[in-house]
Amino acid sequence: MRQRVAADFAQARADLEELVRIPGCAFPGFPDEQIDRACQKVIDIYRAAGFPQVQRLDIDGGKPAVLAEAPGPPGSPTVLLYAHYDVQPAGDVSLWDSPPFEPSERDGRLYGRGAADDKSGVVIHAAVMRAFEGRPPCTLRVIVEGEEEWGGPFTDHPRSHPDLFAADAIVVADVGNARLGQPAFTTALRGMGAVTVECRTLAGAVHSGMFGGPAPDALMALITLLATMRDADGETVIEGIDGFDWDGADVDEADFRDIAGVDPDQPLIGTGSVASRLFSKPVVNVVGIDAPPTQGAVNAVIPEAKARVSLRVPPGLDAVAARDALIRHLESHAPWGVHVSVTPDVVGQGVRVDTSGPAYAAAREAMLQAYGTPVQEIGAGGSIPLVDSLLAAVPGAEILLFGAQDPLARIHAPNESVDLAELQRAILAEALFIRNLGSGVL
């Protein structure tokens, strides 16, 4: 198998190239012309692969999505494989060191928007069934989104359509390993939920002279309230939502520190383990703000700010109730007692997945046959609503999270890339935890 995925790696990379070159983003705004090429040429890759049914999914409401199909033995068990072919936008092109969607390689890093996040994900389940030769020991079933950066109706149609994603077997590769050559399984997943507040005090600015002190600040009020959500320590301080230490591999401080790029001179907040404020512990952020520049600001009370804040809620905790929380606080804290409103947005469920069945220990043993080191179990701080989506639909399967991302892949920034070599593992692990699953070698 190692020999096999090693001869057909010429041809993954030429398919992650062409996808890299499509700009496929399902943001709005955004051509949709380029998310159906971007789909067209999933559909292109499944077929040429050796998958006998492809087939677009029309999501009403939605990006298209890619279903692929190939069955294995009578009796064996079904995997289904997913990624997203979808991407984030290059945001500031000047900030790349080569176009964003023209994939270069530098230092055995092959850079490009969606080369790692997620269109690795997409070539990885290509190059399995080449390696099997058409021919695998489980029923797979592919399925690959056109809408996960963005969110939109994809993310509950397992819910609706529980009966395509009936499996034994679910493998998520929209993730990766926390250090290049060490395979880690994510077995936990950070919910979100997000608001905006706004506070507004005046019927318009007026001179701060002339009425500041006892006319009401709206921005000072805002940034008051806003500060009320961590404590002396940076720790997120919103009654109700409580995290736990985690029981995982932990973070290297330094490595963290230098793939975040904090100032060698600034600390590091909170409280615990790395991998604990990361994965296990809830975070709040003002990801947002609304207030006058600083370029041309006059001397002026102002009237409204308003903020997006942005939650990240610790596995095992309902993320609507904890949205619900965060929403309370902001209510119950506004200082000097100014009127504040609070706008809830977006939810996403955070999951934590049992890692006890027989595809684990399947998977387990290709990831020491595939890296030649036992596989660590880590957390992510992000969420992928889909997973929890999953769960409800699946009940019974197992969920794997693995794939060929690392911290150096900097997804949803300037120079994104994959590591060819972590591809080229992460490709002979998935091939290998297939055939481990199907033969029943654990």
Contents of the next structure:
Amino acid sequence: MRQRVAADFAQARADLEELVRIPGCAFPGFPDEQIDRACQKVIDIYRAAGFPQVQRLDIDGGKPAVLAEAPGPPGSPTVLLYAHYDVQPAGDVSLWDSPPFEPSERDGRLYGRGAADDKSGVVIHAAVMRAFEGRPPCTLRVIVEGEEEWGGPFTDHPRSHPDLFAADAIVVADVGNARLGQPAFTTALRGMGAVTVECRTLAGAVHSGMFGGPAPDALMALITLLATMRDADGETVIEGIDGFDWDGADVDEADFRDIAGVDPDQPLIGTGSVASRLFSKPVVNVVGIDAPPTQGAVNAVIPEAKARVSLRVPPGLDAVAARDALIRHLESHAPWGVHVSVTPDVVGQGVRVDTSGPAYAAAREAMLQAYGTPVQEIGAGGSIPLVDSLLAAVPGAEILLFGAQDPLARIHAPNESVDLAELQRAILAEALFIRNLGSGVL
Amino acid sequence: MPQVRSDLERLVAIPSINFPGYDQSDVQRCAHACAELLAEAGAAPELIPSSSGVQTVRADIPGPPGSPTVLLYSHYDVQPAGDDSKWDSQPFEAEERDGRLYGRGAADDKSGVVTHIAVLRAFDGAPPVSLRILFEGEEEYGGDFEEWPTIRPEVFEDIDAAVICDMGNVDIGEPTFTTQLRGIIEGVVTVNTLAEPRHSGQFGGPAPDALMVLIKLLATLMDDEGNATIDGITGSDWDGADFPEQAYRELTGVLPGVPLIGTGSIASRLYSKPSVTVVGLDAPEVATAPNAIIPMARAKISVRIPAGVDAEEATEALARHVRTHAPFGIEVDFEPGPPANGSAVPVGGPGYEAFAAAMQFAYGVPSTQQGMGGAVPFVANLLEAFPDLEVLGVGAQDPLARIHAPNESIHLKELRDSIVAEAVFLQNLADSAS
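Swap state to the form predicted in complex with its partner chain from the form predicted on its own:
Now the full complex is given, and it begins with the chain already shown.
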């Protein structure tokens, strides 16, 4: 298997390069034509990989997905393989060292928007099919979504079409290892919630010299309120949102600092292990504030101010309840008797994955075989709404999250890339997992 | 009055914003316009450039031999307009509504410029006392001019009284001397923690978010009651008349149901205690904010300090506070702004009495005194260099003038009365001197 995957890898890379060249972005304002082209390219790749049935799956009010199926031997387990072909916008092209939609290899990494997130997942599934030369030991069903980054209606598709997603095991190839060559299952995803908090105190701005003092400044009130969300150590302290200590692998502090780009002179914040702070404790951040900029700021008491607050919810906690707890906190901690209004915004449920089933046993063994080292369990700070939806729609399935997006992949940022050796290992791991699961020996 | 109004409209049309990033040629243009208006009124003005090239307009108009010399001060530079969308008319096109003329600088302090010019015209260019008119262009941002009392003392040595026409009355029609001015200090605090923004899902938690650091820090500037709490900057109780709470609420536009903050009398909080505001903050906009950990955040802190508090020491106290209160062991940068001392002016001298009588005449009611929240660094330096000089803080900037805010305006009748008061004052002073 190792040799077959190695021999086929040039094809996997060629598939990936062709996909990267198509800027298929599902965000409003981006052309549907590119989405259609990307969708057709996925169909072509899966047909060429030997899937006997490949079809475009139109999603009501959303972007098309691709469904590819290959039957396994009678009685073999069914494995659903998920990835998405849509990408984030490239952002500021001047920040890229090579054009975002022209694949470019440097130091063993292939650069380009989507090279990691998640066109790497798309080509992994195709390469696995080729590795079995058209005769997989399990029934394979691949679903490749076209609107993951945007968050379209596909997220609810499993709930409305549970039969389509019915499987014994589901592989979500849209994550990665904590470091290159060290295999990992992502077994916890934080949920998220967001709110907008607004404070109005005066009818208009007034001169701070003439009026400053008794007049409650809306920005100062908002700042004082927002400061109550964190304690002196930087821990998020909101009644009703409790985290827990992460019992999987820790995250190396030096690695984290490096990947996060933390200024060498500045400390990390919070308490507990880095992994706990990243995966299993709540975190609240202020991601935006509307206030006059410092440049050109006039000496005025500010009449109104607004902030967007983003909450990461510990996996296992209901994200709606957590967001409501945040709203209660903001409504009850405004200083000086000032009132604020809080508008709830999106939530995404977090996930804790059960890793005790047979698919996990097969995958654990596959990881050891592919990487030569035992697999870790890690969390992911960000939510993947589809995972929650899959868990609800297919309650009996084991869900496995792994892939080739290592922390240096810079997904969503300029200079996104995938490590080519890591991509090859991920293909091998997925192929071995399907072989192990199909052989039923584990 | 039509001429006064046309002068003011002409000046408002020039966006003389002497701040970095704004077109300096507008500032020059405004200086020239002031000089032309003075020349038309019979003076022979000169333009004196500062080290940064901003021109001070000076005109000496001799009075009868032996008459006192009076300094007439105002400034022609203005604050930036801020958010244009919050103005009901164009900030640099004067527009009249309900007896008020709207536009940036219409009150602060182009009203002062046109007042002095109108007074000169009222005497047909031959005033009963000697005048020294100074229009500076560096008041709002700071510059050389405020140092003139020490670097060019000869400009002030022969002055008997100084009219600082950059103030206003407690209310329209209630003539008022401003006798105490708060000082002001400021500084910009910058927090740098990451090389660039990071996805808050992937990195949120251990990664020090610069905006969160800044928020925690800024929140330490006030206590639970809303008093400024900067170690080393203290205030006192105001022993003059209090400012009625209801009037304050109305003038300031405090929304119904919103409490006032701080402790002590309103006047204490306005004139004799420190007050702190964050006047600017750099962060992503709410509408388009991505879920990102923020690598750099910055805020401009402005603190009003009572007269008597040394502004340089207070700036050091603010810097200390910022450094020692930065949370989570994070290091922050603090860039101090220019310090401006507050001042308390001597009252009751002959100039004061002459102006008080002129106010009685012009407004028909006796004058009162008030403190002022704002700083005028030039006045502080003038008093420091010439402690016995009679400094008369007057003007037409009533509390509804919304100076430094959108929809700044001047009340035209109030402007007229303040011109009459200044003209009568010069005559009174000449009469009492002779």
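Note that the rigid core is defined as the largest set of C-alphas that superpose within 1.5 Å between two forms. Residue numbers count along the first chain shown, from 1. Predicted, not measured: the structure shown is a model, and the values here were computed from it.
- For Ala178, the Cα coordinates differ by under 2 angstroms between the two forms after the core has been superposed.
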